[in-house]
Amino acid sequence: MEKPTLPKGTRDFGPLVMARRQYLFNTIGQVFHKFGFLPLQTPAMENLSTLTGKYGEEGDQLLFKILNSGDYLKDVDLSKLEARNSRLVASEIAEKGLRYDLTVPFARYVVMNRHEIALPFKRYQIQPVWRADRPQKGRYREFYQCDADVVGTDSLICEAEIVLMIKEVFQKLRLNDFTLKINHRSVLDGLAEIVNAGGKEADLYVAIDKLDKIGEEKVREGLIQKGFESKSLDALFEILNTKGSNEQKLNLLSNKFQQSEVGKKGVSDLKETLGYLKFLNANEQHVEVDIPLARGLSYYTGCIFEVKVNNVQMGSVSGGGRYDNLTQAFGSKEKLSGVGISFGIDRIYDCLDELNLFPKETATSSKVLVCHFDEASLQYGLNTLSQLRSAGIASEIYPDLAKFKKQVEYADKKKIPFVIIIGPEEVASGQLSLKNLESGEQSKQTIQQIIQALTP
């Protein structure tokens, strides 16, 4: 018999891991709610017509397609089958696909429910997404995203609030050494003008985005192969390699973009966004204007964000930006600008795990285990259990008659910090033994005293 296995790029999550993941979901969700975002859920699958064309050619290739039900080959042209080319028949045998992210389904929802929602519409979503990517450390084929988007306003206050949300989430998670990188798609468009990209903007942006991964030499080499002139690339890398404060970088860009209206627009938006932080009684700590930041998704049109935890071996853990044209891709005549951020739960989990930052209580299921020695103390323990739960204390009783050692081992394995020990003496006196398994301390108390001691 074949041993059961998991598809590559997917994982099981046991109770301990799920408790920690729930801690992340709750922490991020509370911050979203604090900033006025409401929860939303969309189906795991979407029509392929909804998904394709929104992520660029590279993203489209990573879509998981779902075969049509029934005999999905019966209506396919025989010549297409004989060509043995899956792309020729893909549209005829698969009409649906697993969602690639949460932003495109959100835009689809907005278009379909435009007359029922109030603009600006602020929503958050915490759901799994799927990508047919090559699995590696920190990159999975099935993973959760935590998204918050606001649609229906051009105000850069939204960008500033996203910066504040990111900072608050990482503060609550005690991930204090991180960099929140920010750039603007119009800044990249200004750079494209400097190098006379002329129709090769996408090639330029993809290359620039790899600068921190493969280095200047290889990026330059790749751009020359794409037809860019070496002299113009010298001017480009002079800008990309600029160091200094956010103000110094923006002043340099202002100087370089004197003849570029689109470049000026990007610099102006970045300055305005950072300016709103001051009005919101925040500072630019952790925030870095990163001129090479491009991000891969093609639908960003304004500010773009990316977050990196600095002291771990991990890529970006959060990213997002502004998109102006996404709802129009679904036939909406109304231009609705939106901006959002997505937290990569799996990568954030790995960071907290590596840095040992998960709170101890996330590993705890019940707070108390009621232990017993015989049938009479088991029955007495059931009443004790009822009183504990009525007081709001997470508790359980060992269900079988077993040796006390076995019951304590069960509590240890489940990380239950306290046990209540009930035997004939405790039943007769009403004075129960409460033991702290971590410190070893043990005392005799009434159930009312125990409840008072264990209530936060």
Contents of the next structure:
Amino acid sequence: MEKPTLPKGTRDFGPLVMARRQYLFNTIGQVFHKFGFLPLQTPAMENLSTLTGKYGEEGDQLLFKILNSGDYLKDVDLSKLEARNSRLVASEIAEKGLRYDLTVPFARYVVMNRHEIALPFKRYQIQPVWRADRPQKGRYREFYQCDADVVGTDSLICEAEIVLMIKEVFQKLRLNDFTLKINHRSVLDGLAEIVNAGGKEADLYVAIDKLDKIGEEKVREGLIQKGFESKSLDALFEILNTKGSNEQKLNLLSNKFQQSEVGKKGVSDLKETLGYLKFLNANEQHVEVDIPLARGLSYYTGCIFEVKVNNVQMGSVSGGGRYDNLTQAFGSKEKLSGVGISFGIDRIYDCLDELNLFPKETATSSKVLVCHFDEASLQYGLNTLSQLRSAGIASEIYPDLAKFKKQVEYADKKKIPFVIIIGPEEVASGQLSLKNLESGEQSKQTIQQIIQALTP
RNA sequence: GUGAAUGUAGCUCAGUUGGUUAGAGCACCAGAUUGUGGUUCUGGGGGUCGUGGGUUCGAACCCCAUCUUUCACCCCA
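For the form predicted together with the RNA instead of the form predicted on its own, what are the coordinates?
Below: every chain and molecule of the assembly, starting with the one above.
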């Protein structure tokens, strides 16, 4: 008999972990709801045609594909099989795949249900996604995303509200040391004009995104290798290395972008977004304009966000941005702009765990265990149990006739704070023994008194 | 996809230059204690040393392959 194992990069979530994960899901879901977002769920699997081509070449390779049912090799072109090129064969034997993120299925949903959706449409979605990546710290093959997106409006109020939601979620989780980085694709495009990127924008963005991680020297090296001129890079790094307040950075950018229409647009969008924060009675605490911030997903076109928890060795815990043409990829004639945010709950979990920030209460189970000594008191206990539950008290009974010691040990292990002890004495008098396992206190009370004592 | 490390009891780990029957702590079970848990004491169960092959008189230890987990790169939450 082989020992069972889990597929690489997947995990079970036991009761303790689940209690904590629920706490995260609930916290995030409540914030989304408060900002007017309503829940949506979509299938774990999508047609492969829905998924491919949306995440760039790299993303396509990370898609989990699902083998067709039945004799899936039967009709495959023999020449393709003989070529032994799995890519050629893949499209013929797999027409479904596991979702890679929640944004693309959302866009698909919007296009399919356009007739009954009131714009702007705000939805949130908390579901697992799958990536055929190689697992490492903070990276799993199955993980949950908590997304909130709004489509059908260009208003930058949405961007400002995303900033507010991020701030509120982390505040509620008592994760106070974080940085919400914000940038704009048009700012990056402006930079590309300055260095004459001409077609190599993607290389440029990927390279400068790593600035704070590997330093200016390495980034320069990388860019020169990609064919950028060393001279043009000086102007670039002068901008990228700007320190100071958000206002100072944005002013410098407007200065540098006097010749760049697209650059100006990026700066004004960022200014407007930050301006809305004031009207919403919020401030720029934790918010940092981060000029090198690029983010990988190729579909972003406007503001982009990323959240980093400070003093923890962990990639970004949240990210998002505005996309202009996602629904166009599904044949929508109308141009629907959208903006969204995604919280990576598995990473947030790891951060909270590392920083010891989970509230203690997330561990509790039943409030009380009914213990007994013989057949008669067990039977009596069942009636007691039913009364406790009618009163809304989470309770359980030890289901076997067992030594009292064993029953209390069970309560102890499950961190059940109270036991009710029922023996012949209690059955006769109706005065049950209630014991507080934490303090050791014990007293005789009627069931009504106990219910009153245990009702919060 | 590229590169590296790791794997011994349920968990954390010892295990000498290759040499008798592979150990400890914690956890688990039982008893001390037949109506009182957490503490203590006593005893007990539990290992194909990741898997498969090879070298050797002899392998947990050396070699090869494979899988797992972890870390870095690429990319990403």
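Positions refer to the first chain, counted from 1. Keep in mind the model is a prediction, meaning the values are calculated, not measured. Here, rigid core means the biggest group of C-alpha atoms that superpose within 1.5 Å across both forms.
After superposing the rigid core, the Cα of residue 119 is displaced by less than 2 Å between the two forms. Core-aligned CA deviation for residue 447 between the two forms: 2 Å or greater.
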